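Only one chain is given next, in structure tokens, and it is the form predicted on its own.
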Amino acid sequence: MSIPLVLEVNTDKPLQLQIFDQIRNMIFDGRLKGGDSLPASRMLSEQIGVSRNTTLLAYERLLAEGYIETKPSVGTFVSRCLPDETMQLTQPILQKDKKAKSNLPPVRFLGPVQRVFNPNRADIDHDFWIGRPDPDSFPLHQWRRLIAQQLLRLGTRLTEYGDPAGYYPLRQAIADHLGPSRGIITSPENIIIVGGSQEGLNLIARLLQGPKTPVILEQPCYQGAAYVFESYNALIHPIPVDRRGMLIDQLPNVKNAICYVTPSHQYPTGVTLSLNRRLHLLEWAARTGSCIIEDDYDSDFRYQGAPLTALKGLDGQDNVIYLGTFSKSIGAGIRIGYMIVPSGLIKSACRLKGLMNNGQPILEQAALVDFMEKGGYSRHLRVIRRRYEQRRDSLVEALKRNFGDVDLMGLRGGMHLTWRLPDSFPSPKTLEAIALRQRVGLYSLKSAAAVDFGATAFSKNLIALGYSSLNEKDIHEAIDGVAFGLEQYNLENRSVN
């Protein structure tokens, strides 16, 4: 037999679709009824001007969702599954109507968009974007040796479900780099493997915080961390910074708090947490029955003095969580980052990650594990720790000759650095406007994935400058284009005065 389709060529609309969605409609308005016959599918794709092999996908899947069966030697036919009274609509199917109002349940969740890439990239020739690893610091090379590797390796373990709480070799690996680099003695069992920090802030909410639970930030904030417990219903308490880092004789008196900070290089300022203040903070924590997230982002790389000790690697109550990630030192692509529990949560955390995705894809883990195992962890962040180093010299250097004695936060460490901008200068959202037109990005708080609860003396005027994903020649190109679009810009507004 023969069935009437009409397929439309200049459409996005695949024709093994299009050829499926007509069979189908005509099971459900009863044309084609429990038991009928259909052609077979080199006699179908003859029939209307196709592919056999576009015929046969529209009959597998027609097949696979049960609204056809096939009998060997006899033929394709209607699945008699379907009662006839149930295969017909009273009404054809609807078609989308752009105009109509959703019947879908209410949403909940009302958190603003979170800025983690940069939406005028097109637009930029140099753009010191914060957080952006060098692009050609990647280990490709040594990379796709390892995931090859690992492909042969882990046999039947790719088509397994793992240990929520992450691969325990790479666990045991994070452990063992932590001791000597951030002075934080820990087991794998207190850890867990996250999809980056972003996912081990969403994780804690969801342990930790109730309705107005409340929630200590930093002033200025990260964007992601305030974003999440703001979107849990949050009661927050914003605390300003100042060139030692968070105010801690500010911290309010509250009980069971949940307090985030970003001590090594405090974002988006770049300043770090005195020790006193950082003794203090635990001396709060444990005081209060409270928790304090140690967001450790980008501690890999500190450039003056010797590396602080990390506020976990103090914490004598178990008061701590501690975030780490590997997407500023190799890649955010690769999406692994870890947690370190206290004792006392870790149960509970391995049970809820499991409900949330049942953990992270193995192979990169084991991948990376063989990295950090075979010392080519540490050889790559030796060369980015020196290259990064140079780049953020270059970027003072070019401050400097162009603007003179400049105002800067951040030099220790980190990707980026601050710079405060003199009165006599326009608004960082002004500035940031002037350097756009010279196809240089530059980010006032706001623009850099940052939270400005309300302007403080300390958090006013600053600019956010990433460097390490610009080479020291585009840096100074970079910079030489703001000082001339900036005299421009002064040119032009005291002609017009």
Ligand SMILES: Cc1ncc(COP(=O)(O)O)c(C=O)c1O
Given for the second form:
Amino acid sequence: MSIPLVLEVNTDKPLQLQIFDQIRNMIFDGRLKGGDSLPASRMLSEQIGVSRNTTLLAYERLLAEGYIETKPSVGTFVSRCLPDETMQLTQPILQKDKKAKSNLPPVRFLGPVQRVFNPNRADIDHDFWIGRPDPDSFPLHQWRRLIAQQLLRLGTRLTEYGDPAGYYPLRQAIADHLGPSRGIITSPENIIIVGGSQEGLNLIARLLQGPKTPVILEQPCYQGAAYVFESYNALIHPIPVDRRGMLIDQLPNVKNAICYVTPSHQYPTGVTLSLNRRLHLLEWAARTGSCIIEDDYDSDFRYQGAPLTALKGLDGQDNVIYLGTFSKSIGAGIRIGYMIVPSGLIKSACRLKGLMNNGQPILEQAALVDFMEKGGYSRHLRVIRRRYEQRRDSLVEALKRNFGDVDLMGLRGGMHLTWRLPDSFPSPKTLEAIALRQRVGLYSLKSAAAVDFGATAFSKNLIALGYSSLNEKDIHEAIDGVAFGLEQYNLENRSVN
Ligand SMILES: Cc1ncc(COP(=O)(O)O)c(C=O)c1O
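In place of the form predicted on its own, output the structure of the form predicted together with the ligand.
Following is the full complex, with the preceding chain placed first.
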């Protein structure tokens, strides 16, 4: 038998590839069918005038990819079961019947959407969205170089599974960093690398939260944490916050609770948990056999005074799980966070991390080690700290210039502050709408990824303003715009009344 192959000579395409493609196309379009016999390689070579080696190579590839099969002493045939055929749709796609009832299992997760970015961004020129790093701050050139170097260096680590707890050198670099920066003495063995603190929260809930476990949250609280615990049907005890953080004397007298706190810069109010309350909280945890989750999300940014030692650094009884993230200092897109886990929980936590996803991608972890060890990370932190401090100062200045004696909180660190509106002002929600008309995004707590379990006198009337992603000129322009919008609003409402 012969098959109609036409080879081109004036082309860069190798002859063996032309033979392979043409035979494969004949199989696809049905000119060759499953079970059809193909000419022997020697005969085909003579027919089309190429070396036998060329046809052999083409046949070998067709064989390796499953398009043909050989029967010893009989011949070569088109496969009856083609590889690509199994991947191609043989039936036309069915139109979905809109009235048809789903017979899928009922969805068990009914949680709300977590607002990690602003859905109205297109309508906004200047956005005080909370916790958003300066888009120009990403260390692009260094990161590109480090990733390229690691791609060459990592070798088989790129094709193999690693320790689900994360790349050991990164855990070591984090342990080295946390001593001087947060007063935490820990070892890499207690550190797990996670896909952002959000994964850490999920891991903790799955590890520790039973049907009757009391879960204590700050009121108001970070949405990302509240929603995770709620999704496991938590028995939530909200504890109000004042200017010195969570009201520790209101902690319930319960056993084996989980208590989530943001001590260095409370989310969303920005207040710092006082040292006295830190010590009482630790004492309560030790007494009640409870676990504290310390979410230290933006503590890389501290502008006034020495930072208070992290709760984990004061945790003599090993009751604290510490959550850290590179989402603020480098960027949320790299999805690298970490948790420091008490020795009594670390084995189970590592097993669970393996079960969840077998660990984080190695490439970014390895690049981050180099960034941290060669001094790039500290330099980067110094630059953005200074930049954010200037932005914070500009925001304070712009608010004072436009609104006089403003009541602000959360100035000592972080990437946002809160502003308590005077009684003469419209509500935070209304001010948010007024600002939006001026194409400025500023946020009532509810819109600022916070959950308030019934606003307290303290959390009422607060506006949150993230300043890290806006330059100084934009900050002044934006606040001037809000002041103008508010004036217009007051005029309109006065004339209505
Ligand atoms: C209180 C709090 N915790 C943690 C995070 C960071 O989460 P992740 O590390 O998952 O990006 C944020 C981000 O905005 C936050 O506000």
